[in-house]
Every structure is written in C-alpha cells, then in structure tokens.
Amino acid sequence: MNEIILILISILIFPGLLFLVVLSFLTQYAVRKLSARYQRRMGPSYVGPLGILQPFYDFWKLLRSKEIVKNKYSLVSAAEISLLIGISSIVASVVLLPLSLYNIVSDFDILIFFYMASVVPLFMMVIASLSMPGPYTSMGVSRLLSLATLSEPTYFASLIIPVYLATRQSGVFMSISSAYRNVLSIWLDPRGAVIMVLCLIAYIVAVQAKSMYQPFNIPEAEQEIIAGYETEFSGPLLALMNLFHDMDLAVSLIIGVYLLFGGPLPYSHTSPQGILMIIIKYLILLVVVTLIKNIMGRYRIEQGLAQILKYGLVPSIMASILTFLF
C-alpha cells in the first residue's frame, strides 16, 4: 500500500503532473521575462508579483475563456486525446528520474525515457495537429517532421553518449540514476571533456529544434504559414498545445541537467545545496537556449537541416567516435 502510494505521489505530485505544470510556467515565464529584457521590453509584468503568474492566468484564460473554433474537418476530441496522451507520457517519463520519490532503475531505462518524453510526444503533436487540418497545419506538420528527422537522433546521441560513458563499468548499465552520478568524473578526465563537450554542443542544438526556437522555428514561421502546425489551434486545445511544447522544453533541460551536469553533484538530493545546484544548472541551460532563441534569426527549412547536421549530428557522430577510443 505504502508502495502505491508513493508511485501516486511521484506522478501526481512530484516529480509529476503538478511538479511539471508549475515547472513548465516558469520555465515559460523565466523565457519570455529574458526575451524581453534581450528586446528592451518589459514583458510579463502585472499578474502576480513582478507578472510571475502571467502563465497561469493565460492558461486559464484559453482553458475557461475562449471557445475551440474550428471546421467541418476538424477532429477536436481526437486533437484533445492525442494532447492528453502526450502530456501524460512526459509525466510517466519523469519516474525515470533520479528525483523521482518512486524513483525506477533498470538496465537501458535511457531508452524508455527517451521514447515517452520524447519519441510518443512527437508523434502525439502531429497526430494532434492533422486533426485540426488546414493548409499551413498540413505545412507546418511536414517541416515538423523535416526536423525530426535530424534534431532527434542529435538529442538521442547526445544523451546515450555520457549515459554510455558513465554506466559501461557500472552494475546498472545505461540507466540514467546509475550514469549521473559518474559525469563529473568524466569532465574531470581531459578525453572525457572533449566528448562531454560536443555532446553539450549537439545537446543544445537539439533542444533548439526540439521546441522550435529561433534559428529553427521553421514550422510555426509566422510571417510565412501564420502559425504553422498550430494555426487551426484555439481555446483550451491552444492551452494544451502550449503546455505541452513547455513541458516538453521542462523535461529536456532537467535531463540534461542530469546527464551533462551531474544533476545535484557533487551534493545529494536532499541537502539544500544539491536542490540549489539542480536550480543553478536548470537555469544556466535556460538563459543559453533563450539567448540563442533571441539573438538568431530563422532559418529556412533547409537552411536548418543543413545547421542541424552541421552543428548537432556531425558533433555527436565525433563523440561517439572519441567514446570508442576513450
């Protein structure tokens, strides 16, 4: 019963739904607080304490407030499913994590991770958007999907290499709770830095084109297709949209908070260093993707190919190269 329970909390609370709704605007706060600032704007600024809560009072607004508009063509209960469907795999995803109050340890978990947080959701954003069809969704969807032809197996490399490196001599192999606690040994190895290095770079990179920020948010162009996979997206679906892009970008940083950084090392989960140095690195990751999200402009579709191979994949092919000889 004891047992039950915790699992409960662990996907309910935290490290769970809750955790990761909260998680997710604030994470969506600290960025538009930070474009703002890069624009000379002021951005988020009247709804709660120096407008923290302005994500949740627009969340509520689309939820309560607007009306779904939509077509004869238009699947709004298959659009609403799909979401959900993605939005409780990223929160299944997170017992994976060495945070986790019910925390799961097995040989290869990096794997199931991979495909509930990020290989279901994908599949569930374009399942979502078809069913809302319209020529710029139908637009939007295709270079979605350009993208991830490139973007995901950058984010799957650049993750599996440390994993790889830190659990190959471990009794747990492959499993994020056994690798983390061994990545600050490998920064500490000058081979093992150059890897950590261009698994960081093709890291960044991914996480980029994952959540379709500038130079890659090629399938929401607004001056080109309105808005891209989400143009026929209103109301409380809009809501969901937006809630699941940001705790799709919530759960990325936390793993490679994890898996690049070492999560709380070198302190333990439950002293109050180790929370404040995950909070330190989550945010570090943070300002660097929102920084490259404001000083870049777009790319076309295969101007961002062409990046993405370049700068993600060609690096984390080199890691791996470097991993065998390491």
Second form
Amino acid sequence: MNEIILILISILIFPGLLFLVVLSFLTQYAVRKLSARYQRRMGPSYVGPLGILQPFYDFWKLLRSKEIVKNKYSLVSAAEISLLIGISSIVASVVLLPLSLYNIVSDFDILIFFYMASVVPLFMMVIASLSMPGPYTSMGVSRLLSLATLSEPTYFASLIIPVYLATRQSGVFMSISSAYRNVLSIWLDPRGAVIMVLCLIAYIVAVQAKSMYQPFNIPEAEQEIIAGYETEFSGPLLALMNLFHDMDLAVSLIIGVYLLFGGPLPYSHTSPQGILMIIIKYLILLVVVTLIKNIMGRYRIEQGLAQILKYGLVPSIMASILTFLF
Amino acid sequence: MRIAKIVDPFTAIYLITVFTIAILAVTIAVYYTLKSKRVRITSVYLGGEPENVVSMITPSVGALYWGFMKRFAKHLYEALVEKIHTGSLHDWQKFISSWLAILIIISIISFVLFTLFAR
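Provide the structure of the form predicted together with the partner chain, given the form predicted alone shown above.
Zooming out: every chain and molecule, the one shown earlier first.
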C-alpha cells in the first residue's frame, strides 16, 4: 500500500507532473528574464514578485480564455492527444532519475530514459504539428526532422558515454542511478576528464538544437516561416505546446546535471547542500543555454546541420573512440 | 521515505509504460476539464494569400529526401552524380568493379590471416 502511494506521489507530485510543470514555468521565466536582460529589456515584471508568475499566467490565459483557431484540415483532438502523450512520456521518464522518490533502476535504463524523454516526445511533437496542417507547419516539421537526424544521435552519445564509463566496473550496468555516483571520479581522472569535456560540448550543442533555441531555431524561424511547426497552434493547444517544450528542456537539463555533473555530489540527495548543488548545476546549464541563445543568430538549415555535425557529433564520436581506447 | 527498485529491463519498460498511461489519464482529465471551449474556424493561414497558392498541404517524402541530399549532403550527392551515376555504363562498371576488387582483397586477407593465426 505504501509503495502504491509512493508511486502515485512520484508520478503525480514530486518529481512527477506537478513538480515538472512548476519547474518548466520557472525555467521559462529564467530564460525570458535572462534574455531580456541581455537585450536591455525588463522581461516579465508585473505578475507576482519580479514577474515570476508570468509563465503561469500566460499558460492559464491561453488554456482558459483564448480560442482554438482551426481550419477545415485541422485535427485538433489528434494534436491535443499527441501533445498529452508526449508530456506523459516525459513525466514518466523521471522515475528513472535518482531524484525520484520511487526510483526504478535496471540494466540499460538509460536507453528507456532516452526513448521516453527524447524519441517519443519528438515524434509526438511532429504528429501534433502535422495534425494542424499548413504550408509553414510542413516546412517547420521538415526542418525539425532534419535537425533531429543529427541532434538526437549527438544527445544520445553525449549521455551514454558517461553512463558507460561510470558503470562498466561497478553498479548496475548502463543505469542512470548507478552512473551518477561515479561521475566525479571520471572527472578527476585526466583521461576521463577529456572524454567528459567532449561529451559536455556535444551535450550543450544537442540541447540547444533539441530545444530549438538560437542558432538552431530553424524549425520555428520567426519572421521567415511565421512560427514554423507551431504556426497553426492557438489557445489551449498553444498552452500545451509551450508547456511540452519547456518540460522537454527542463528534463534534458536535469539529466545533464546528473550524468555530466554528478547531481548532488559530493553531497547526498537528502542534505540541504545536495539540493543546493543540484539547483546550482541546473542553473549553470540553463545560463549557458540562454547565453548561447542570446549571442547567436539563426543558421540556415544546412548551416545548422553542418554545425551540429562539427561541434556536436564529431566531439561525441571522438569521445566514443577515446572511451574504447582507454 | 525513498524506494530504489532494482528490476530487469523488461519489468522497467512495463512499469514505465503503466506510469505513462496513468499520467496520460490524469493529464487528459485535467486538460479537458480546464480548457477553453471556444473555437473559431478560419481558412488555412497563408500570410494573406489565397488557398490555391499551395497545391500540397504537406511536403512529399521525396521532397524531404532531396532537400536533405542536395543541400546538406551536397558533397555526397555530387560524388554520386559525377562519379557513379554519370550516365555512362563504363563509369558505372568501373565503380562497381573497383568496390568488388576491394571486397575480394579484404576477403583474401581475412582468409590468409584466419588460416595463419586462428586457434
């Protein structure tokens, strides 16, 4: 009975649905506020202290007050269900993280995480966009899929290498919960540090491309193809899409915190220092992503692919080769 | 209180799938309870152009493939066109026979190494 209650708390409250929704809104707030400061604007300021409740308010307004605009080709329910499946898949994947109160640990659980938190959401986003068709949507989706051909393998390689290094000698093989405990010892080994730096570079490039932030904001390419893959979204559907995007970013950053920086290490999860350490590492990654977003312009699609290949896939392939050599 | 449940990969997949379905049920219930019911029907948004400017609503698979091949994998495409599919049967025969020669050499080397060093 206690186990079922713990499962329900884990998937619905912490670190499940409720926590991820709040974290997504706070992440969106941080990105908007930091971006505004880079551009000498105020950013969100009026709703709540320092405007912190602005993303909540925007979501609520889109969900409750705004109308869904559709045309004769729109499949609104298919788009809604696809996005909800994507969100559910991301939320369910967090039980594989050591953060979870009910933590599932198994051999190769990194592969399950990758499938649930990256592959399924991507395809659900594509299905949702194509359910609300339009020429700009199609163009955005084709660009999204082109980017994914390189960004997804890069993201996968940048995460799987630290897990392999950390679990090849001890613990549950290729498991996130076993891997994060050994991450700091990999950084302390000079050969391991080189591999981790390469993985970190590849990871940052992949997250930038996955979250479609500059210079990889090609699928939504504002002013060029209207809003790309989300042109036809409005009202509650747009609210869902925004939440989905922010949740994807938040979970991508959390896994980076664990597998590249060791999560709460050198402290434990239950100590205040450990919690503070996770927050600091999360904020560092978020600031780096936001910084790149604000200092770079948009690439064309073939430039974007070439840059992911050069600065994402090549470092991850080099890290893979070094891993097997050492 | 915290539980770390060590299971085999198949059980992990099963549990995660069940959790996904449970979360989906909750999110569907919450979303459809809260969402605005207002709907407005319009024509397809084409930046002010009439609907007949587009003949296809979605791009064809062929267009996506050629977009990728011709723009991103340009060098590969050029190599394919200029060295292999030049339209000359002689070029094609040269290309295929050179690859076959490499395969034959690799197989001979493998055979010799295997014969000499295999235990």
